Amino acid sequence: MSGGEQKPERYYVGVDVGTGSVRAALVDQSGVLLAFADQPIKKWEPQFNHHEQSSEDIWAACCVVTKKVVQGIDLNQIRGLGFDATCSLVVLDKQFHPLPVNHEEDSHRNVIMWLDHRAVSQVNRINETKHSVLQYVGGVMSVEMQAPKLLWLKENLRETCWDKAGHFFDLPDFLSWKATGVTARSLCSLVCKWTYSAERGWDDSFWKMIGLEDFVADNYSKIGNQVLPPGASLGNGLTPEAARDLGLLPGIAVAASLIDAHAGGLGVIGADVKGHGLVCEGQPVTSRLAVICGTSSCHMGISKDPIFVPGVWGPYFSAMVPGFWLNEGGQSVTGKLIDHMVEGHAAFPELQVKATARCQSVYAYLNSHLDLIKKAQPVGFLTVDLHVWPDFHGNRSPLADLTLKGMVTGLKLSQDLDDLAILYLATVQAIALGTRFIIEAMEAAGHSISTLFLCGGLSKNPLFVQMHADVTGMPVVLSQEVESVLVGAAILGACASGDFASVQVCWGESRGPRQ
């Protein structure tokens, strides 16, 4: 900028609701993260495979972290706010009060979490219909999507929940409603988890066929009949009440939201790689696979034309990047599986003591322990006799079989720290092999993938990153800004503010990668 006065810096706030915590960031126009805060959120598991949360608890956590990241900032310089969240189901009555999603009639617990598997019978019946909408979810609907959960509520909680319900929100859309009072839904949520089509809208015949004709009768008012692309500005921006809650000014632009994995995909897949000597420089963005790895993992690949991949969700038009089709592979448990394997081992207490003594996380300690015991061979060969099949919570992609279970083969009688470290390594390798399995299915259907772009909590673990490179044979690129999901959420706010014409323009401004 030459001559005249320097324009004041403009800032954007991204809020990310994950499985166990809410995080917020203050981001500048270059995509640099200036402030970060996180806050845990409550989870309930009243019975096996039932996972619940509270929308009031989640919103309260959003308020805590947002107030923290804007401390000391001139609020007039904050131009936009974007939300992303897990694709959990929020249930409210006609007056927007929480309704119970449980037999205990606890209305505080009004969210069925994304990983909830209570609706097995319902999803099996939906898949038996072979309805044409299923071709856009890899041919088989997942128990983690919203239609089976809605049918479960109708069949199991008719009087306490279903008959009183006025609004069913995907969690990202609940947050944007809470901030603006606008009930419009994001195209991302509805296309990816609710069978909505960007070109054709809702399919009446599907809802009638599965026994949820109620939605057709009221013109889909309970699940969304106003649909906006991610990043579109909602209503008149932040309401005075929400502004008070969040510590921001009323009227700040609020964006139509994204699912958390899609925010991560948005934050990394378009990274500018020029000048870093990476093999993907000069290759099309469609050659990249964004892997968002946390509690679970999602594998995001985009294409100019629709590609149908058996067992992989999509193709979804404009659900993540405007104008591109999205395919979404996934593993239902990754970070959660690693925790499960490590914490359940007999040597875990010893590991905790030794890691604490060294002021390390248990995973940093395990990584260094593996380096100690590998001797002259590459670390990957330590598992030559130990193998894990990682589908402890079913297989999301590409087998799309929720009945699958996990397996460990090659166990010995010893249970010392070495055994724990090798079991941890085998679990990480199994997850990386699952990623390769998904890539192979996508490539067989027509994708051409040459580089992995990783983000999310597990991308901070060097062993996890290295195993993905080794097992897939592909280079792995990590964003210079490690909190890519929050950058994706902030990009939404930047688009809603009007400061950037499109998501792709935001990409051009963001920081580059590291390999």
Ligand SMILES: O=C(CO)[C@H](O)[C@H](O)COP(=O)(O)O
The other form holds:
Amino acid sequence: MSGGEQKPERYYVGVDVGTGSVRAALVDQSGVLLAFADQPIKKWEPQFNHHEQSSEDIWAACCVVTKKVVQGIDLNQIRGLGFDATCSLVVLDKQFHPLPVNHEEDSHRNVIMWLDHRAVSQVNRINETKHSVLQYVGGVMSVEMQAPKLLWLKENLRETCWDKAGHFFDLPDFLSWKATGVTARSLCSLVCKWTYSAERGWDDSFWKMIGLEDFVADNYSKIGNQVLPPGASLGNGLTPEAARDLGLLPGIAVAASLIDAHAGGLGVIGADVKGHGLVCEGQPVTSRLAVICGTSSCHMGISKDPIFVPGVWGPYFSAMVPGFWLNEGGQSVTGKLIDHMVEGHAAFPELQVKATARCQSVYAYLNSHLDLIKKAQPVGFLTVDLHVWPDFHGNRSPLADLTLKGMVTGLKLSQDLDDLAILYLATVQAIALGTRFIIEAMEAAGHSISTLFLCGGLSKNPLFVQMHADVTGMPVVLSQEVESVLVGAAILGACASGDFASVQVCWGESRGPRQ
Ligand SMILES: Nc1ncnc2c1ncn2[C@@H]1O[C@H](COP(=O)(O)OP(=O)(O)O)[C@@H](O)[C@H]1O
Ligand SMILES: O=C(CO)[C@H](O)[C@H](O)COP(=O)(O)O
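Give me the form predicted in complex with this ligand now, not the form predicted alone.
Full complex below, order starting with the chain above.
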């Protein structure tokens, strides 16, 4: 954000709800992050491929982190609040109380998480319809989107959930409703996960064809019939009740939200790169690919005209950057896969002890261990006979095949720390190769990408970043501000406050690359 004529003492709060934790930041008018706080959130996996959360637990965590980042600040200086979150499905009854999304009837667990794969039969039937809305999700709907999950609820929890439900929210929209009482949905969520079209609105024939004609009959009141662009100001701003919860003043501007990957994309894709000798300097913003790497990785490329990439979500109009089409490639598990491989290895307890003794994270320890054992070779050569296929949770892009599984070839009869380090390296390489596979599919369809902009938890791992550069052959830019997703959320708040005319105006010089 670049302030221009505004006074310097205006602040914005961004709240980012990831898969594993909630983060908040206080950001100034120049986009500089002044305070940061995070808080883990609960997750349940009551059975394989069922992943649930609690919207009350998530809101409570939002309140804890927001209170922390505004400590010591004159609350009158806080002008706007923006939320982003994972695209999980929140279910509330007609009085806005949580409803259970499980057979146990535990209403605390009222969120079907984005990575939940329970609705396989439902998504297969949806894809068999070959309905035209599927063209706008890469040709194949993902089990991680909302329509199959809604159909699963109707077919499996009719009495305990479906019949009682009054409101189905994408998690980012739930948060903005909780803050303002306004049920308007963000165009970002509805376009990307719910088949809404920015140009044509809802398609009645789709919902009727898949057996969810209920939504058409009540004019989409349960899933959203008022739609606003991300960054638009909601109602009268923060309600007195939400203000008390969050430790802010009532009435401050609250923005229509973004999905987390889109907030990260917004936070990095417009960075000013002048003077860094980067190939993308002087090239259009469409030559950049934002890669948001957390539990999953999301590959966000924008274009002036719609580009249809088989197996890559979109094209979505105005879902991330207003006026641009978005294609969203993805890998359903990346950080989660690395954690899974490392934590499941027989040498993990030894790794923990050694990393703790050096006051390092296990990943910093593994990276230095790889440096030690590579000897004179480049580190990548350590895996010449060990290979990982990373689709342990199916392939989101570009194969769009949820049935795919993971694979490791080249295992030996030893399981020492060297083996663990090399398996970790092979996993990171496999993820980077998956990114290259997605880029190749996007380029074959018409994108022209020259530079990667990485953010999210995994961008803090130098090995992960280096492997993405090596494997794609492209420069990787890291934003000066490590918490770029939160900057994206704060940009929404800044935009809603009216201090900035649009989210693009917030892209400014202070948000250039790291030196
Ligand atoms: N400093 C770090 N070094 C290596 N990996 C990291 C680091 N920080 C976070 N990660 C990894 O990033 C992933 C989580 O990223 P994050 O963006 O916090 O996820 P989410 O938004 O999905 O909650 C985890 O797999 C974690 O191990
Ligand atoms: O589908 C997505 C974005 O469209 C993301 O994968 C999902 O929101 C989870 O994000 P994260 O891995 O950062 O927790």
